[in-house]
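Just the one chain here, laid out as C-alpha cells, in the form predicted on its own.
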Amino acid sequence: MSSRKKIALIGAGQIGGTLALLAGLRGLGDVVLYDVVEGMPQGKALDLTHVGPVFGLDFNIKGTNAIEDIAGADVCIVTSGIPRKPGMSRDDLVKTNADIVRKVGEGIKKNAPKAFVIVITNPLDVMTYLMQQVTGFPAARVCGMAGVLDTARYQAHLAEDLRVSTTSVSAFVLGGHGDDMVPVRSYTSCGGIPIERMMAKEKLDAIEKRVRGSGGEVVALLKTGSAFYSPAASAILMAEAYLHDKKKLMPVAAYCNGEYGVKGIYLGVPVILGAGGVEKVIEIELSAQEKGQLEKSVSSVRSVISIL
C-alpha cells in the first residue's frame, strides 16, 4: 500500500469530484480530496469509496478540510476558485481566483514540496504563472492543463464534421487558454492528410472560431457552471504522463524561456511530459498568420498578468 502514488486534488467541486473518479478508474494511486467547504469533500470521498467494489478498484480516497492532509503528494491538481458564469470571461476571474491560488500555493509549498503541480483554475495561464511564483518550484514542475483540452475540442469538432474517428485527427492548439488561443492549422491532419485538403477554408474558419469559444458555449448552456468532464480528463492524461514517465508530446501551459520569442510567462506550447515534468518545450515553425495570432495571444496573457 505504501508504494502507491498520492494524488492531491485541491478543490472538490465538479472538476475535483470527476478527477477523483478518473484517478481511481485509471489506477493512478490513492487520492486526497481537499476543499474548504465542510462536508463536501468527505461526502464525495465516501460516495467514491463505494465505487471501488463495483469496478474492482483498490484505491483509498480521503475527503478533508485540512490542507495538511495533502502531505507528501506526488501530484497536486488545482481546481480551487470560482467557475465562470454566463457573460463572464476567464479574465474577469483573475482577482478573486488569484487570492485563492496564493493560499493554495502556500499550502502546497509547505506540505507537498516535491509534487508535480497541474493548474486548472482560470484564467489558467496566469494562475499557473502565479502558482509557480508562490511555490518557488522549478518551472518544470508547475504547468497548466489548457492545451490538452483546447486540442481535444479542436479534434472533436473536426472529427464530427468529417464524420471520422477522433483518433484519426491529429492537431494541437497553442497560446493562452482564452478567446485568442491558436489552433495550428498548418500542423493539423486527418489520417496523415493535411486538414486543408480535407475541408474548405470557410468551414475550418468556423470550426476554429467555435473552438476558441467552446468554454463559453458550455457555460452558456449549463447556466450554473463551466465544463468539468473534459478538463478533468485532460489533467488526468497529464498526471499519467508524469507518473508513468511516458515522455508524451502534448500541448500544456508551460513556462517559456525564449521559445517562440516568449520569455517569462506561461503559455500553451507543445512539450515533452515525463518524470521530469515539463522536460522540453518543442518549437515548431509557424505560418505568418499563426505567428501573428500567437503574438496576440501572448499580449492577452501579459495584460492579465499585469492585473496581478
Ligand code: APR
The other form holds:
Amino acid sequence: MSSRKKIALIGAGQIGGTLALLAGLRGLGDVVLYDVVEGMPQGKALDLTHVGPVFGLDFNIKGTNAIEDIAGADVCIVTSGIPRKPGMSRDDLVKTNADIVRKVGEGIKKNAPKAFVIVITNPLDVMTYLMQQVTGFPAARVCGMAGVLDTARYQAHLAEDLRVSTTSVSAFVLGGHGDDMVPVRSYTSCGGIPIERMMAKEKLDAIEKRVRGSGGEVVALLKTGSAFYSPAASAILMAEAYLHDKKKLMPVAAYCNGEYGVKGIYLGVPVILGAGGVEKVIEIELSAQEKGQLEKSVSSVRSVISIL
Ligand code: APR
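Any chance you could show the form predicted in complex with adenosine-5-diphosphoribose after that form predicted on its own?
After this comes the whole thing, all chains and molecules, with the earlier chain placed first.
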C-alpha cells in the first residue's frame, strides 16, 4: 500500500492550480485536481507533471472531472465556487457558492470520508460551516483558511512599514474573513517588542484598515477575480500542519463551542493544528475594543448564515 499522502483539490481554478503547484513543490504527496470544467484540470495536471523533472520532484498529479477520483484523500482543499468581481463583497457570493459547496460536500462525504477538509471558498466562515453540516464530519476535521492569510497581510504591511523582515513580525488577525476582521494589536509584536511601542497609533490604524480591505484591493486591481497566490500558500501551511502533525498554533476558521462567547458557528480563532485536525481552540484575553470588534464580526457571520 502506498504511504504517500493524497491531496484532493476541489476546484482547479486560480487557487486550485496554485495549490497543486505548491503541494508539489513542498512535497505534500500526490495530487488530484478536480473541476467541473472539462479538460481544464487535465490540462493543468499535464502542465504540472512537466514541472517534476525541472525541480526533481516525484509527485503524481491527476486532473479529473470525476469526483470519485478523490477517493481516500487525506486532505481536501475546497476552492470550487465563484470569486469576487470589483464592487462585490464576499457575502454577495453566498447563494451561488452555497449550492456548489453543498454539491462538493456530498462528494467529499461519499468518497473521502476520512479527509481533513480546508475550505477556501467565500464567504469563508459560512461556507466552512455549511461544509461541516453537509459532510457531518467532526468539527475538528473541517476548518477554513482565513486567519493565516489575514495575519500574513498584517505582517507584510507592518514589516514593510518598519523595514524589517516579515519573520520578525508576529501578529494575529481574528474574527470572520470579512471587512470587519479583527487585527489583534495587543498580541502583535516585532522581535518581541509590543507593536504599539514600535509604531504610532495613527500608523497602526491605517495599516489595519488596509489589511481589512486587502482582499478588495487585490480584486480592484485584478478586475477579473480575487487573490490566489496567498490564499493557496496559506492553505498549504495548514495542510502541512495536519499532515506533519506540527501542533502549530495558527488562526483558522474553526467551530466555536462557547469559546469567545460564541457557540455554533465557524469563526477565525487561534487553534492548535495537528494530526487531530483542529485539536484545540486557544482563548486569549482581548482588549475591550477588540472584544467589541469581534462581536461585530460574529454578527456579520451570523447574518450571512441566516441567508442559507
Ligand atoms: N465542482 C467543482 N468545481 C467547481 C464547481 C463544482 N460544482 N463549480 C465551480 N467550480 C470551479 C470552477 O469551474 C472554477 O474552475 O471552481 C473553480 C473556481 O476557480 P476560480 O474561478 O479561478 O476562482 P478562485 O480564484 O480559485 O477562487 C475560488 O476561493 O477565495 C475564494 O472568493 C474565492 O470563492 C472563491 C474561491
